[in-house]
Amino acid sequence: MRSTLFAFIAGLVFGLGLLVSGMANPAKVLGFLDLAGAWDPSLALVMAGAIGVAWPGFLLLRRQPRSRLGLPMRWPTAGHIDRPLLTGALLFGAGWGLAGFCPGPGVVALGAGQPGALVFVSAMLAGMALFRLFDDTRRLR
């Protein structure tokens, strides 16, 4: 129950941060990604601020075997770049550039009732289900 409450609070703070920063606004995101057009660099400041705030916390947490809630810390273990990583990054970037949403802001926009968010989140969930099906089939071979 305690971890669920903290997860809810963390998700709420994350979602509010996305709304306040403009990350849940596809027009703002597409303006940031449009380097050849009317480029809007304001999201670069949001990104730099987020990294500046999170970096010291991550450095401290990397030394901890368990979270403050007593849960084991799970850090990525892969240290190489491979085809699945590159394919996923390309698909993620293409989807972000086409829709103006990435998963977090898409869910926030859906909750805020923004037009287009339902289509994006539905397509995202369908893509996740297709990947699961593909990955399960690949593992059975």
The other form holds:
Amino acid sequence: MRSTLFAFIAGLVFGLGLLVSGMANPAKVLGFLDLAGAWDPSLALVMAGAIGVAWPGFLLLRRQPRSRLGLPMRWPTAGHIDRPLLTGALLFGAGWGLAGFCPGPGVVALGAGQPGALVFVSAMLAGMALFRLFDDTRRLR
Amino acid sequence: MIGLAAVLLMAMNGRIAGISGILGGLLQLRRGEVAWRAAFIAGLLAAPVLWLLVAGPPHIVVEASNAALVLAGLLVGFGTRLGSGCTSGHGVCGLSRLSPRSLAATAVFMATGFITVFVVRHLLGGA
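Counterpart to the form predicted alone, namely the form predicted in complex with the partner chain:
Now the complete complex, all chains and molecules, led by this one.
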């Protein structure tokens, strides 16, 4: 129960962070990705800021055997750089550059009632479902 | 605030704040995995509502056409699951953990994002 509450708070703070920083605005994201146009580098600082906060935080948490609520610490374990990772990142980058939306900002813009975000998030969920189909058939082979 | 949220979720729930992973896992409806994921997404959805109440409508401008949004959504949905992460999971959390895998993914999606915008805006003249 408390884990649900803290997940909600984390989502809320994350969403507010995306709004404060302008990450939730696709027009600003595209401005950042447009190196050849009127380049707006401010989002690089947003990312650097987020990493600057999370890095020491994660470093301290690394030593914890369990979370504050007694849950297991699920650190990602995959370490190798393989083709699915790079192909996935390639497809994601193309989609990101096309609309200026990545998953978090898409959901936040949906919460703001943006019709465009509804189109994007629906298609994104469809893309995720499509991946599951693809992944299932790949495993069966 | 983004970094703080990521640390909070790890400290309390022992989970990485990767939005695509949280959403993708929600599609599988596994026992014990639904509540916290749904709550995190609900928090994301609630953020602009809170923002609206305090500061007025957030500044969000969508330039892409519906066709471009559909294609982008499909690419982002499929790509983030195949590549196990997006800007939050690989970009923020992964780089903060000094993960070489995330560094590689971030470099690739950043580069592809730059190239896509260049092609769409400067070679094709807008989407």
